[in-house]
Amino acid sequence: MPSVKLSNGVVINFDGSAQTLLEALERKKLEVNFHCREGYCGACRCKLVSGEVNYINEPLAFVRKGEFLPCCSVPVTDIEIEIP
């Protein structure tokens, strides 16, 4: 079960009982911006400071190295992350 560890020093389980990492994020009720919640639009684009994730569909928003986007991706590994 990888851990998400956020700039503020909130830490997540994530235990795949959501879908995503935007999901998981909302449940905890951490405040993160976006519109479409399937890659298209960007607005959720975080950045990734360690640790590595997949994306469940690609994404077709432009993602800079260093950055994803929670709202179509999971972890593979414990992440460190930043939400604008």
Given for the second form:
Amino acid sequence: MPSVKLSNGVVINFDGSAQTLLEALERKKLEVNFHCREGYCGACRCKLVSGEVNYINEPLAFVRKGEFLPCCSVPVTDIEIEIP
Amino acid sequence: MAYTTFNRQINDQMKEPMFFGNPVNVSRYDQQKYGIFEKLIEKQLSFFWRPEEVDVSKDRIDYQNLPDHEKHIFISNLKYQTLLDSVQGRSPNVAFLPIVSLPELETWIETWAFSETIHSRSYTHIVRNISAEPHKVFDDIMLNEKILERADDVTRYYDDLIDGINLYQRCGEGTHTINGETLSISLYELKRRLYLCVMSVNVLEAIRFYVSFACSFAFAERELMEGNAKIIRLIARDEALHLTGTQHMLNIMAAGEDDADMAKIAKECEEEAYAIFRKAAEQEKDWAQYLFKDGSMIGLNKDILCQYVEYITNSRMQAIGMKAIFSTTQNPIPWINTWLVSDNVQVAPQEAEISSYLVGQIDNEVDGGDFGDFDL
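The structure above corresponds to the form predicted on its own; please give the structure of the form predicted together with its partner chain next.
Now the full complex is given, and it begins with the chain already shown.
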């Protein structure tokens, strides 16, 4: 079960009950910006400090190095992220 | 240099830059230099919708019952959006098609602009429904100072680029005397105008629509003007995709692998890019002030809307590698996001595909009584 570490020290276990990283963050009442939730708008862009994520749907939005879209991804390894 | 609709030069399209290479000859999509534009085309096509699919008949009653200051908010936003989509429905074609060099990008531009024409048509659908005199609404757009102020900044970069392309394609680089006027143009200058134009379009689609979107959804949160809100959701879904398109173009340009000049230009124009964002944000805040000049609406006022403008301006700037310019870090109207989720606008496939099925076939008037004889 990969863990998701936030810059404020909070750690969430991605236990598969949430479909995507965005859902997992929202269940912990963390505020992440979002619009489309499908990977084409890029509104939920977050920083991926370490670790690896897998995309359920390949995002259409531009994702630069060191960033990822939580709305359409799941963690593969333990990850450390930063919500803007 | 001169434009030709079917370039006879045999070229490897995979080696052309996005713009200012050879004009496109064969529209082929078996190979793509930038697969993203092909994917954007497919996505945009899957989004296809028609204004008539949305029943706006209840909006007429809602509109008549709105107090005057809310009527002003509603109708002013519609006018402003009409201006924006009038520009966006034609200008990408006029400005970018004569200089584009990749078939997938050319078709993306056409698909993008076409979807904007649907938006324009939807405004007529809405206005016809709420007003017995739709012509008065549209006639005022050309007379309304507040809208015309914005029109200038929205169109300036397009016009500069189009003007430069005309001169370049007719006369080539250099200084030319045309009708007694001395004009100069270089390819580098044209590329600079292109970069600034794409930047200004990005800002238009990233920020300028959203004040209006927020108002439409704020009405709908009160179960008012819901037909309008359904249409605005479809428009917002399209705009988010267009925004992704221009963000990709800007990022490809800035990376410099496509055209080394563009990376240099992106650096040189950095200050101007910041100025374009800043000015648009200030204009949208002024617009919020104009909207609420006679009174606010429930759930939204000038200050909240201005904070929202700052918030999305920051987020859009960061998307293309710029720094945030406002101190706002929180979305003051988080409820807007649920209106912008795309899966909530997805219609059943049979409703989206058969046009005869769409028009006036869906009865939106349902209440508890309709389930009176319903047993499980």
